[in-house]
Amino acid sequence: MLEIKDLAVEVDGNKIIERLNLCIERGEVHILFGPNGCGKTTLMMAILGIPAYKVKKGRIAFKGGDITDLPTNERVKLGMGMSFQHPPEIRGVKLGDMVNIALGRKEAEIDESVIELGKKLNISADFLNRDVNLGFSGGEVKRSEILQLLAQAPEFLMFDEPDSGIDVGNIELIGDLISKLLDRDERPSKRERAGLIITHSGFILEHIKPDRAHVMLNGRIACSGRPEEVVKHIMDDGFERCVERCVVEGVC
């Protein structure tokens, strides 16, 4: 589904990612850990083709085709979607209108099909008529982002800290929906979608059973392994010691 080779990315002339390699097969979900500033969000932005994140070297392939130089809208058409950690407020655009856009409707009312999608995230019809993210709480922002992905139904989904800044009830609701979006309730051979999830706390792992975990340090993937082992090492020793232990124990 996704293959990244020898990637180097700069933001405002600063090198953030260097010599990064990653491969995610169809049906797989990978978790990305790492300290603040190590390049996790930069990686997702580069995968999605956000212009400020300049690929200086390397290659990004999606479903077998080179997308390194494709604009963001073309990558979305190919089947990519992302839930942002800090999406902007959009005055004058209703959340229901954004859902219609994600559904591929250029002009449409907030009809019963949109309302039914909202109900899956405890989003009311009145809430759908609010400006996107304007005055939303942390949990409301997360649910708004997941709702738009639910409508878009991409093949490859990225989630930037879906479990940050929200309460336990929202984590359960969002985690269960992400799990369904990623086909985790299907047998492995039947899973069509793939995903990459950034998390600091690891709380989301209680609802999503990923296939592989990675630790990012200094703009590179420093180690990879079974999620339960990587999480344990991080909780016991922190990120850098986790990398050391993974290497010593041959988990990578």
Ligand SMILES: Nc1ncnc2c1ncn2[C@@H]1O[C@H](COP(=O)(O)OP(=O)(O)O)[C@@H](O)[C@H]1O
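Residue numbers count along the first chain shown, from 1. Definition used throughout: the rigid core is the maximal C-alpha set that superposes within 1.5 Å between two forms. Nothing here was measured: the structure is a model prediction, and the numbers come from that model. First, how it differs from the form predicted in complex with this ligand.
- With the core held fixed, the Cα of G104 is displaced between the two forms by less than 2 Å.
- After superposing the rigid core, the C-alpha of S83 moves by less than 2 Å between the two forms.
- For P71, the Cα coordinates differ by under 2 angstroms between the two forms after the core has been superposed.
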The other form holds:
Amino acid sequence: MLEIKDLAVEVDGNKIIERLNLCIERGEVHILFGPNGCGKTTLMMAILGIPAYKVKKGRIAFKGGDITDLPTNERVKLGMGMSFQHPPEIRGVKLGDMVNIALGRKEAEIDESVIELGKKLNISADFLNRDVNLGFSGGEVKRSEILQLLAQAPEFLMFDEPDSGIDVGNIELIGDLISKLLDRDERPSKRERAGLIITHSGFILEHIKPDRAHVMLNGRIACSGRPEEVVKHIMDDGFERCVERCVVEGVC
Amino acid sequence: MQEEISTRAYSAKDKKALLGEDVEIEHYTAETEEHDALTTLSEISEEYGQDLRNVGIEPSEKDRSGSFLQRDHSVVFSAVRYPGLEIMSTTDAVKKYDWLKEYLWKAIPVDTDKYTAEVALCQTHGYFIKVEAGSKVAMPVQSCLFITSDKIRQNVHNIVIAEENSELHIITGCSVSHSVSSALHLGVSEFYVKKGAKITFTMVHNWGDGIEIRPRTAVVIEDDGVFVSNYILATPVKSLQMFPIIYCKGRNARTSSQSILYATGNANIDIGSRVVLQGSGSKAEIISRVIVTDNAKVIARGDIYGEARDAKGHIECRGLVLSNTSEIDSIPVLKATRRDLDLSHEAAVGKIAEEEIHYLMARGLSEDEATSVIIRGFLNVDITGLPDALAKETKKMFDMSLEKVM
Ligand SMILES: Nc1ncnc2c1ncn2[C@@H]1O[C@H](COP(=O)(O)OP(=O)(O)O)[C@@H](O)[C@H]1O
Ligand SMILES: [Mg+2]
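The form predicted on its own done, now the form predicted in complex with this ligand:
Starting with the chain above, the whole complex follows.
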């Protein structure tokens, strides 16, 4: 579904990603590990085509077509969506408005259908009327992001640290929703959607049971493998050393 | 008395205003034909009716407790539908009520500048609105100052008095017909909010790119009085300078103002207000949202002077600059002359954050759609201090004004 070849990405003139290859098939969920600042968020932003993240080299293909030069909203139309790690605040634009936009309903009221969706994330009607991300707690940002993805219902979903800052009362809920959004409840042969998740916690792993895991180091995928094995190596030896021990599978 | 006013006005005839570019008053004619009075407001022509609706004036008078319409130099309609409420031409009111001289030019010195002098020397009506003590007028009063003759100057003097414990909601629309290519509007407005009274004043300006405007406004608020103002300007204008002064004179006198400006073309706008907190425990809030584009220039002012115990004031000015040839100067001023008070301000001026555009694009909007959602959100201030129905109507009126320009 997603195929990245020899990607190089710059932010503000700094090379952040280089020679990166990644393949994600329909029905698969991959996990992306890596230390802070290694370029995980940058990779997702580049896949989504956010202009500040400039692709200097390589190609990104989605559902068989080259999307490297497509604007973000065109990629979204093709079926991509992302839950942001640090989304911006927009004054005067309510979370409920964002949900309507994600539903493809422009200039709609925050009506019953929006309120019903909100309930799935323990988000109240009052909260839907707050300016998006303005004064949201860490956990509220995550729930708001997942709510918007729920409305958007894309085929390929990226989650950038969806579980950090979530309180224990909501973690199961988030896990279940992500799982559902990624068709994890279906038998593997029936799974239509695919995804990429950045996480630091074991919770998502247990809940989603991803198909593959990658470790990113200094802007490259340094190793890939079965999630349990990759996690074990990271646990035992840390990010740097784990790379020496796990198989590097750079190509698709 | 009248003589003294005239003498002082005469002496200020050539006195330039402290703010705003100088307007040549003589450039506009003081003479124009008188218009016939209407028996009902709905008699107005379809074309003019639309001009009125654009500034929140309802020709059907539905949900209004009174109406006033001045066309050029003629008061063509004035009606009251609520006991305890009075509406008429200020010129007539001065003749009718001798006591009115206690209010005339008491909040604004007649020799403030050449514009106040001009209004005193060559007044063309204006509205007088008064609500008696204890009377709470639920539905708003609508008043409209309308220019339909080319090259004229309209010199109105408005007086609004809310007696003790009364409540009054005013919608004022200033409008100009398309056929007018240039005109000057001078408006002196004096508001008196007595003890425990409340006035809300919602004003929509709809001028044209050849119109110059110099309103002169002052508000005096007594103990526990409240003055709320909502202002919107979203259509072109040549030059506009106004700087209302609000005196929170009494104990716990309160005022809040919200302005929305969308300046386009070659507009030259100098706008803001000053609140003087003279009463102990008095409060002020000045909120503005300014967008400039094309070659427009806006100076957004906000002054709060704290002079009394436990006074509280806050200024919030946000501006968005949409073109490289437009400009916003935000000038907040806080002046405290004692220590037991609390004044603050918050100002932010800049372009639309790309990050916000891209976030919206990540939810499926095109760049243009995203930009317009952000602009609309930016201008989306909560209308506070108005009764629910009026707040909703005001919100709609504001949305409609913005809809047309975006
Ligand atoms: N907008 C930006 N401007 C400048 N540098 C950035 C920007 N975004 C990310 N970076 C830099 O790029 C590197 C990778 O960042 P990021 O992709 O956010 O890492 P991760 O998500 O793995 O923690 C970091 O060194 C970070 O400081
Ligand atoms: Mg990150």
